[in-house]
Amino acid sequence: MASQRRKRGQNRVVRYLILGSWALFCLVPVIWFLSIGLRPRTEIITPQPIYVPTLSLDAWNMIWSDWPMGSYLRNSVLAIVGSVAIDLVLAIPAAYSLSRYTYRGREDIGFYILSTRMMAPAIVAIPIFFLFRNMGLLDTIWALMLIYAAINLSVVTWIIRSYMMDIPQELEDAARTDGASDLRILWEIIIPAVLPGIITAAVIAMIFAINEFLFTLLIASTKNAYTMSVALANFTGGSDGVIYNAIALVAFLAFVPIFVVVVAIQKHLSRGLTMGAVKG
C-alpha cells in the first residue's frame, strides 16, 4: 500500500512538472513581450543583444500621459461587450430556428448565414462607410458595436446551432406535453443545456472583435471612438518612428482582459469546445 501511494505521488510530481514546463513554454512569449514594454527604447533598438534588461516605466508613463489609453480601453470594452450582447440576442433564436424547425430553404439559409463570413471585408468597406455616415453614426461606439456584431453574427449563430442539434428532441417533446411554449422551452431548457456552447461562441466573438482593425480604422476617425487595435497603429509612424516598447505594452494590455476571461470560464469553455463537434 505504501509503495502504491509513493508511486502515485511520483506520477503526480512528474505530471505537474510536465504541465508546468508546458505552461512556462506557452507563457514565455507573453513574458518576453511584457519585458519589451518595460525596457528603455534604447535597449530595444540596439544591435547588440542585452540578456539582462533594465526595467523602465517610460513606455507606461507615455501611453497614459501622452495618449488617452484609458479612453481607448473603455471604447474597446464597450464596443466588444455591446457587440457580443447583440450577437447573442440575435443568434440564439436564429440557431434555435435552424436546429429545430423544418421549413423550406432551412439549409440554404444556414449556409447563407455562414457564407457571409467568407466574404472579403474590403468589398463592403466603402458601402458600410457611407451607410454609417448617412445614419450619423460615424466615429461612435454604437457604430463599432453594430459592425462587430454584423461581422461575428454568422459564426456565433452557426456555433450555437451545432450545440443545439446535440440536445435530444425528447426533452422538448416532454415539455410541450406539459403545455410549455416554444419561448419557454428555449429559455428554460435549451439555453441552460447549451450554456457552455454559448460561452464559447461569446469568447470567440470577443477575440474576433478585438482583432478587428479595418472597420475600426474606417469608422473611428477621431480619438472619441478609437479602440486598442487602432491605438497600436499610433505607435508605428510619425517623427518618433516605431515605438516598440509602447507597442508591446499596449498589446499586452489588450491581451490581459481576454486571458483573464478565458481563465475564469475555462471549465465552461473547455466543455463548450467539445460539444457539437460531431453533429452540425
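What we label the rigid core is the largest C-alpha set whose atoms superpose within 1.5 Å from one form to the other. Since the model is a prediction, treat every value here as computed from it, not as a measurement. Numbering follows the first chain given and starts at 1. Compared with the form predicted together with the partner chain:
Once the larger rigid part is held fixed by C-alpha superposition between the two forms, the smaller part shows a rotation of 24 degrees.
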Contents of the next structure:
Amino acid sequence: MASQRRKRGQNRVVRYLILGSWALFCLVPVIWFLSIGLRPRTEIITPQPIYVPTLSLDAWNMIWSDWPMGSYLRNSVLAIVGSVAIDLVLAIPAAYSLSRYTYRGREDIGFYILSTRMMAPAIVAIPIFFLFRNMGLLDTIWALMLIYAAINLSVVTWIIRSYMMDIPQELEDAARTDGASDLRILWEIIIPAVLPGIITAAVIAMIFAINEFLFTLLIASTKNAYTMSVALANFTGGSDGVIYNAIALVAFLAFVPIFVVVVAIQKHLSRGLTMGAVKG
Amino acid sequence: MARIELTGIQKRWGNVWGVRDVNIDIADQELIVFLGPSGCGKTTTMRMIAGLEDPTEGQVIMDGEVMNDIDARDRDVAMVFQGYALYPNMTIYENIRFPLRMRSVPRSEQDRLVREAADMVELGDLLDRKPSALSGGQRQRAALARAIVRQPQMFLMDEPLSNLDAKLRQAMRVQIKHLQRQLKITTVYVTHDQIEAMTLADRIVIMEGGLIQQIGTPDQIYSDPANTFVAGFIGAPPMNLIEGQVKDNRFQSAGVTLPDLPISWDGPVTLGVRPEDCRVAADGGHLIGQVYGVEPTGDMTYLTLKAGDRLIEVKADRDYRSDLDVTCHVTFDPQRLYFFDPKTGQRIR
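Alternate state requested, the form predicted together with the partner chain (shown: the form predicted alone):
Zooming out: every chain and molecule, the one shown earlier first.
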C-alpha cells in the first residue's frame, strides 16, 4: 500500500516535470521577447549574454512617439473585427446548409470551400493585388477586411459546420412542428446551440488574421492600412538599423490580447479543433 | 377535431423503401399506436403525417383536406420526441412558450397558457430551470407540456418513453393516456414496445417491412392475430410457433401431438400457442418436453421446455419448481390454438 502510494506520488512528480518542461519550452520565445522588449537597445546587441537585464521603457516610448503605433493598432483591430464579422455572416448560413440540407454536390461544395486553404497564398498574391488596385481599395482597411475574411472563410465554415452536425435533427423537427420558419430555427435554435463553435471559429480566424503578413504587405503602403504585423517589418530597416527591442515589444503586444482570449475560451477551443478532425 | 386518412402512402429514397403501402383511417379523438420493430416504417409514416417527410405516393388527408403540400409548421400538429428535443438554450418556461410565440398568441394569453400546461404535467415549480437541470422524466413532462400548450389538432409521439427507466415509463404511460382522454386530441403514438401499445391504444397498427400487418383493437390483435409476425410480436413472452405436419386431422411435431384439429388442412403447418394458454399436467397432455429452464418472477413462473430441438415457453403457477431435464407434460387450451400457413405466414381459419 505505502509503496504504491509513494509510486503514485513519484508518477505525479514525473508527470508535472515533463509537462512543466514542455510548457517552459513553449513559453521561451514569449519570455525572451518580453525580456528583449524591456531592455535598452545597447544591452541587446552585446556579444556576451546578460542574464539579469536592466529594465528600460526605451522601446515602449519609442514605438509610441516615433511611430504611428495607434494607427497600426486601430487598423489591426478594425480589419480583424470586420473580417470576422464578414466571415460569420457568410459562414453561418453556409454551414447550416452544408450540415442540414441534402442536395446534389453538397459534399463537393464543402470540399471546394476547404480547398481554398490548400494553395500557397503567394500564387494568388499578384492577381489579388491587381484586383484591389482596380477596385481602388489598395492601402485601405476595407481591402484588409475582405482579404482576411476570404482567407478564413473556409476554416470558419468548417468549424461551425462540425458543431451544427452535432445538433440532433429532432431539435429542428420540434421547432418546425412548433411553427418556426427556417430562419427562425437558425436564429433561435441553431445559433444559440452552436455558440461555443461560433466563438471558437471567430477566435481562430482572429489568430490567423492578426498574423497575416503577405497580403497586408501587398495591400498596405502607408499608415492608412499598416497593421501590427507589417509594422514589425518597419523596425528592420532604415537609418536606425534593426530595432530589436521594439520588434520584440510589438510582437509581444500583438500576442497578449489573443493569448487572453484563448485562455478564456480554451475549453471550447480544444473541442472545436478536434471535432472537425473526428467527424470529418 | 381531427380525423386523419392516409391513402396509398409510399415512401422511397432511391431504391430504399421506407413505407410500401399504408392505408389508415384515424378517427377523431382516437389514440392509435404504430407498433413494430425498428426500420418497419412506423416513424417514417408519422413524420409524413407531421409534414417533416413528403410521401413519394399517396395522400395525407386531415379533416377532408389534402395536406401533402402544406408545410409542417402550418399543419397544427404537436410532436413529442424520444430525445425530448427541448431547446437547450431556453428555460422550461421559454420552451413551453415557444410554439405560442411562433403562432403569435397574444402575450397576455401566453403566460396563462404556459402555466396551465405546466400545471397539467406538474412542472409548475421548475419553469425557471434550463432543460439540462432536469431529470429524464421531468424533461419528458416538459416536452409534453410544450406539445399540449397550444391545443393542437393532433399529437404525434415518437417513442416518447424509450429513454426512461421502467418504473418511470409506467407512470408516464398512465399520465399520457390520462392527458389524451382529458384533452380529447387525436393522437398517433409510435413505439416498439408491445406493452406500451397494448396499454395505451384504442387501436394498434402493426407494421413490418413498410407494410401494415394488422390493424385492430389491442384485444383483436392479441386474440385474433392475422399472421405469424403479429402472433410473434405481441405477448410477453411471445406466442410459441411450432412447425409441424397435419395428417388425418392430427398435428404432429417433435414432442407435440394434437388430435381433432378445428381446421381442414393437410401438410406442413405452423401451430401457435401462447405461454399463458399452456398448463402443466401430471401426464398425457399435448406436449412432452424436458425442463430447460425455470424462471420464477413472483406472480408466476416462466417454464422453458425443450422438445426436439425447439424451446417452448410455458407460464406455470407461481409455486412451480422443477429440476432441469425432468420430463414434463403440458396441455394446450383447445379454444386458443392458432394455425398458420408456413409458406405465407397467414392465419388458417
